[in-house]
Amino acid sequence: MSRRFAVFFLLAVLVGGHLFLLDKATNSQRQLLTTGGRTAVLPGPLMKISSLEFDGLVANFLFLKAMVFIGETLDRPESPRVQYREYLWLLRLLKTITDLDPYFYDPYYFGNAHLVWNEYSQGKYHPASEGYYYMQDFLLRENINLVDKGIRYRTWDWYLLFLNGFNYFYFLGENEKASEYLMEASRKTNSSPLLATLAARLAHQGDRTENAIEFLHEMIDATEEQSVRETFFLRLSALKKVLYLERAVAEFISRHNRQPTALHELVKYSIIQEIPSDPYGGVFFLDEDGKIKTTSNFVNQ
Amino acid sequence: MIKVEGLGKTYRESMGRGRVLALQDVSFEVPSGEVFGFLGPNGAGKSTTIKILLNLIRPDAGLATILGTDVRRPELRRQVGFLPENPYFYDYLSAWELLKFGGRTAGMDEAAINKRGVELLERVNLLAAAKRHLRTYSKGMVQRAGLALALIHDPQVVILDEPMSGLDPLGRKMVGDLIMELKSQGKTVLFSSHVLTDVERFCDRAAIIVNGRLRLVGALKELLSAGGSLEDVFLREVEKAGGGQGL
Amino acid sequence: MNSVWPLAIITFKEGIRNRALYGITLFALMFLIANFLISGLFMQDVGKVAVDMALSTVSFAGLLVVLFVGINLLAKDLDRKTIYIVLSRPISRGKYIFGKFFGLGLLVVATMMILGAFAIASIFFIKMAYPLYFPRFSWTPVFFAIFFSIFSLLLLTSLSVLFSSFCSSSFVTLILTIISYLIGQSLGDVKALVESPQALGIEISSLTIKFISAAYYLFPNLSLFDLKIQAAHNLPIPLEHMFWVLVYGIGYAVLSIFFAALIFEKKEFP
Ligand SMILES: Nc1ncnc2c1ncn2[C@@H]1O[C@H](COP(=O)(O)OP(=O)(O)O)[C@@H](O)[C@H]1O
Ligand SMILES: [Mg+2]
């Protein structure tokens, strides 16, 4: 009886000790300097050699790592939420993943959603954030290259062509180039029937906001990831308000034969009831060049 | 019949370091229908000679033939049955599957294999355990399964390397009876041993080998005529040769 | 043939009843079940991920079978002298090698068929659960990928037979086979890198290039048999390519077995 008790006691002590030590060891691990989930990324050719016949599998797991990283940044309080060098790491990672399996759709799609649609992406057309200009431009162009790689391999895919069409149109303002991408996309099977019309309209210049709204509708239709959809929806609602204001300004000019001095004039002359609020939390204003802008620069305030 | 002429063998250890002279000019003959005892202390060269007879190793000098055929010819072994020293078989096969393998490789048809297989298993008292994996066998059972395998194709010549080792008195008696039975069927049997009392009982002729050299060959009666038991003769020869490597 | 076949059968039976085989199959099964959870984590290309995971599991488990069951079967024959009871039968040395290779081949094919069936089941169920995420999926390239994976393992097996014909211990055979696998799988990529080193911005000495091209002709190019990416994206696989790869594989395996038989002919078993 006492022997049985001794065994039981020993077992309890050992199990308790195990749990205690596990806790200690994992806690002390936090003291190690970590890379915050970002480990070194081997260049694609080297990764291809070391992943043997499991290129696809390694690509999957590296991509999971990219998703987990972005997922963890979502509840960071600071702004910008993701640091520039972290985006550079993400870019390198995505390049390696697409070297391992250049046909893999998700990294292109994911890259476009995060490398372009982020806090750095507003600089060029909204010079208020001049400091981000270089970073944004670099990420944007690298992302366009990445998507181009996907286009080269995924010859059946219209959506990547569409994405780069949008990038050229919206972020770089190169309508002709954008139109070419869209024409190409409209030739693919299963592509949206609206692409050809959109391409034709882009070739005509102008109508920037309206075209962007068209694009966004397409993108929302083809997107399932909730957080990305929300980004698009937010931009869509902001752009609809910009369009509303642009039309009001045009109306003002046709009635009064001059530019309004500020958006208040539109209300004062009863063209609109009130100035809509910016869903990003900024305030719309009329810039000196006659364009509608917002203090938020389309970045959540 | 078995005939070896001037066999010589030196083992070279890997990396070319040590050399072991295992056989030196060994010649003897076993006529058909005879039971031949091959005696010698441990490390004398018995297994080496037997492995040469089975073409498992090649002699540096000399020639070995069985039934007038060079031992290097594989077809010859249709007529030869062999039980290795300390036999080890596959873990996950049963004795029955082992016998099937033996019969098939010897070109027997299934009916013949089944018939002879059951007979042999009964004879070595393994019928009840025939379907069990060899992994679960005791040393004696493995030895007996090996005997059945050696005999499955009804060979003319049977070569047994230390068939008695590791067996209890009952097992020894069974092996002895088997050898006598083979003799009565007119088979040629060569077996090696260092247990002399067993040998005395059933061999016609014997050879004594010490340190790789054949010391004596002859009919059992001749060997014993010099006086004493076989054990005395054996010890005398080992002494003359300068001692075995630990009997 | 009448002595090759019985040897192949006992080799196969000894292998298929090995406990290690159950362990490997269990591992593969667990991975294939995990496949369900893992591929669900992806956003769009679920079908690709599911196929990738399933096929990689099959290949890897098959590799383990060759390395830890197959080589063990060869080595045990020599280490524990079970070869005595085989060679004391009317079996020539050459036939011993053929019989052993056929038995190992049977073992690889049988286990790969079972693993392949599990993999197909796992893809099937994931496809049922996420039918919209398999836009380009087709079964044909999946079958081809499994078939060619089996083939590359047979090639590796033939090499392990060759190694065991001259290696003194099973450990050396194992190491040589693993090295051949690693080289064979990466050689294609290494050669591509060496031919255009500017991809990494490095310089490669002419000696290295010679060394690599020597290895290229010596070791089997196992990456030729890897059709997993093709299966995952349902990319076209030209019949001509499959034909030449198959013939190449058969040629290489025959060469290895032939050399193994030659070496074995001279071997002694003291
Ligand atoms: N593989 C081997 N390598 C080196 N020496 C060996 C080898 N096998 C046997 N020998 C040596 O050869 C001699 C004869 O051995 P063996 O024929 O097995 O003797 P026996 O069977 O009579 O006991 C012994 O001295 C033994 O040490
Ligand atoms: Mg011996």
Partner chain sequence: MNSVWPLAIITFKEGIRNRALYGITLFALMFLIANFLISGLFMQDVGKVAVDMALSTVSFAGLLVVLFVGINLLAKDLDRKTIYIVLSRPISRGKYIFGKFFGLGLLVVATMMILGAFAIASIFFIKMAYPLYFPRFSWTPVFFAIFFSIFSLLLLTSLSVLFSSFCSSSFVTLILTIISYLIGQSLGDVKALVESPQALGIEISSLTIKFISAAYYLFPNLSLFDLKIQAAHNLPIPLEHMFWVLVYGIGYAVLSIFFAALIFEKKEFP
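Between two forms, the rigid core is defined as the largest C-alpha subset superposing within 1.5 Å. Since the structure is predicted, the reported quantities are computational estimates derived from the model, not experimental observations. Numbering follows the first chain given and starts at 1. First, how it differs from the form predicted on its own.
- Annotation: Cα of Glu72 displaced by less than 2 Å between the two forms, core superposition.
- After superposition on the rigid core, the Cα atom of Gln226 is displaced by 2 Å or more between the two forms.
- With the core superposed, Leu62 shows a C-alpha displacement below 2 Å between the two forms.
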Given for the second form:
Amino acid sequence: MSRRFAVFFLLAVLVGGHLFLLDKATNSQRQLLTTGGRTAVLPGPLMKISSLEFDGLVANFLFLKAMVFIGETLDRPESPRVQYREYLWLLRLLKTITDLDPYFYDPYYFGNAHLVWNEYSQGKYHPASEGYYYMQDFLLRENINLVDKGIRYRTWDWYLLFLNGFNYFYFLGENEKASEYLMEASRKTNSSPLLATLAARLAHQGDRTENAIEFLHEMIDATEEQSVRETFFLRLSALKKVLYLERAVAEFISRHNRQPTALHELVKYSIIQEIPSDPYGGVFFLDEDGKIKTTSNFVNQ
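Show the form predicted on its own, please, the one above being the form predicted in complex with its partner chain.
Excluded here are partners and other molecules; the one chain stands alone.
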């Protein structure tokens, strides 16, 4: 009994001492940051060695320090509230945490909340002298890489795929890339059926109408709930008509060596007999870039 107690006591001392040293190190790092100094976070592999067999415990402890750090900045009167170098420190800390425990969900969500949605990404602070656009883009893409790490390990998790799909759509304007993430997210168990229709819509906007149609066929085959199937069928019908018009425009260009000025020219020159109706209640048209659009934007009117 005494031997067990001694072993337990020794482990408690080792773990407590290790956490105490980590606490002192991160406090020193914060002091360096607030005085403009440079600091370093131990890379994941080195931290993993020093954590012995307590990877999960140390990951939780470091994540707590990250949350406390952000919490302490909430009352700062200055602008920006968090300095760019502090975001870089936070990024390195989250990388180390997820190296210690790559299945730990919270750091990925926390990083997306603070590395993406901050004063730099929202345009509240952008002095040209500090390279605002570079800082915004760097934090965003590093966060995308961080979330990608979570996606590789948390193979069942649809929400991380949704986060990066949104990042590509909203911040980078890359609809094709966004649709790839959302398509994969929609295939996960318990994901929202709305992801599939959104993914198909973005695929169309990214000039991948045929891929969107194939994807919806796949989702219809995999879905048993009738109301969801009807939603997919409606979007599928609209996209098939878009593809029909896209191919007609390509045929017009092949025959006349120019873009049609409007869809009615396809009828005038006998490429098609009539312009199909939009199942969402809108009207198909040709935009300035020669792409097929609809006034409904694939939303019921």
